[in-house]
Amino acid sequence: MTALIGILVFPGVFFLSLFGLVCEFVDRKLHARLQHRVGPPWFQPLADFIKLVSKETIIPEEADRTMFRLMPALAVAAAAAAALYIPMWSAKALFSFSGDVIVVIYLLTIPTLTFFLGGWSSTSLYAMIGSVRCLTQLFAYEVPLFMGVLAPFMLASTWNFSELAEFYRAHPGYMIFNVIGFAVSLVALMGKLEKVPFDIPEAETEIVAGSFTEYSGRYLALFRMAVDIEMVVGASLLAAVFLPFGLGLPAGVAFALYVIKVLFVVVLLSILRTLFARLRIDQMVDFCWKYLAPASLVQLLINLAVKGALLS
């Protein structure tokens, strides 16, 4: 029963959905203020969700109806499941085992695949173009994200979040060696969340809404909720890997510190998307392979050198 409550309520789907709406508001409000606009009121993300749920759901005649309906729910489920393996404010996650970081990264890949399959199954030209861009972008940022996130684990000689936190609690000075990996992972996370300058799959001025062009009503609401949850989980992942301090403190203090760390990552994402204009898909791929991948490789080499010095 405790596990079921954790999955559905806290820190499961219900908490992630609410916190995702909060993070969406912070992102939109800060982005607007940086552009000298007023921005939305605090309740706007929730109002948008309620409005979409109340609207009629239209499915194109030529669409694969099963895939079209299934993908939004699968996106939410995969993003929420990833959070269950990340220690957020306690020393251990709800479900913890050796190699849990690999499972988290794998689960965070699934929402992107659902965006592709959902758009492709709708048979809309705009949606299919967005789906192809979505998959192309996935191949570009996924490798740098993998290497950037896994480098701190390699230094700690573990693939478990809890053991990683224990290592950096005992050796806090070693976190400084992971600065490059944090920068690479932050930029790669922007690509995963399809934020400017990596919003090529849903470029509004080119292909309407990309993979989501034919979605409406509750299915579009679920996709948008999946993106919000993915933002929370992605920020929680970076916080757990690169800012693993504060875990194990009294529950209230640890939770408040967790919220601050996640909002810190969200603020960085918002600032970065305000600074840059949209790239073309070929520019995005070139950027990832010419700059992000070599930078993440440098991070791995630095950690290997530090680890070798520790063992000698």
The other form holds:
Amino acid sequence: MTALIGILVFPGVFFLSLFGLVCEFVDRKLHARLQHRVGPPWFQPLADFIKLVSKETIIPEEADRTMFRLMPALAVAAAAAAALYIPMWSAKALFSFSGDVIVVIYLLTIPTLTFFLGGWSSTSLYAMIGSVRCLTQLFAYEVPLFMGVLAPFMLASTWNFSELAEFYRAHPGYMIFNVIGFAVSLVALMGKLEKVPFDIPEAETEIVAGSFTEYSGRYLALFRMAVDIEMVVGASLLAAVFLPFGLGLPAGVAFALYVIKVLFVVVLLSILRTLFARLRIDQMVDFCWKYLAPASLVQLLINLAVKGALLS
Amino acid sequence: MELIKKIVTWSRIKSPWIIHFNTGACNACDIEVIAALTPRYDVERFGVLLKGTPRHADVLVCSGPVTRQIKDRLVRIYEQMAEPKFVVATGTCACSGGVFNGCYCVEGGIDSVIPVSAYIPGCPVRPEAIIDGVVKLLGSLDGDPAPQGAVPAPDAAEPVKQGTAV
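Return one more block: the form predicted in complex with its partner chain, after the form predicted on its own shown previously.
The complete assembly is shown below, putting the previous chain first.
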């Protein structure tokens, strides 16, 4: 019963959806303020969601109906499932086992895969181009993201979120060594969320709306919700890995701190997306392999050196 | 049930996503539509977002007289949109065909091909007028009298003082 509430209400789908809408609002409002605009009112993401849910849903005749309808639900499910393993109110998450960080990163890959499959099975030309770009991009940012996120775990000699939090509680100073990893993961996360410098898969000025071109009504609403939840979970992942302080405090305080940390990451993401313009797909792949991957390697080297020099 | 209906209507009024389609305009109205979407006018205040695909959009903003060549495309794009959908005719030509009415290659105004919910006259229309027209159209969802021939508010139609730095 507790597990069911955990999956459906808190910290499951319901909480994540609400928090996702809040994060989308913060992102859009800050984006607008940085452009010297007033920006959308606070209920805007909610109004968008309700409107899309209540709209007619069109499925193209040519599309693979099963895949087309299954993918949005799968995207939400995968993104929400990843949140269950991330510590929010204490060092221990709702579910925890040795190696949960690997599962979280792989679960966060599934939404990207559903964008590809959904776009591909809608058989629209624009959707197909967007889907292929989605996968191309996945291969570019995924490796730096993995190395960036796993570097702090290597320093702590564990694959588990709670043990990581315990380690950094015992040695708070070691968080400073992970700064490069944080920067790399932040940039890679922008690629994962398809935020502006890396919004090549849904480039609305070239390929209409990318993978989502043929989606309408509630399936589009689910996909947008999946992106929002992915943003929350991605930000939570960065918060849990790179800012693992304060998890030993009382549950309420620790949870408030968690919300602040996630919003901090979201604010960083939206400042970055305001600063840059869209890259081409080849520039994006070049950037990721030429600069991001070596930077994450440097992070690994630093952590190895620190581990050898200070911890042995 | 009544409450759900109210919430849905509210969300439709608060979140109009538009798609812009040139049905044969001289480009003046198009530039004004683009201008209305810039940060200066900031239509995201009203929840307006420009969408590239008709599947996502609620409001089809058409500019220009319907030429014979574009007629089939206009109908196709209209039919690709998901219900409920609205059409806004921006500019004199879109409203009636303008000076091109009766031309051998011109069908007439937008309403000669697809049903139109709001007309915004002007040559070209000012961004303020476009925003006002869309807002009036959405206000009509809430039970206000239908905005047939929604004309821009007097203050919006007045020419802005020239030469003021922004």
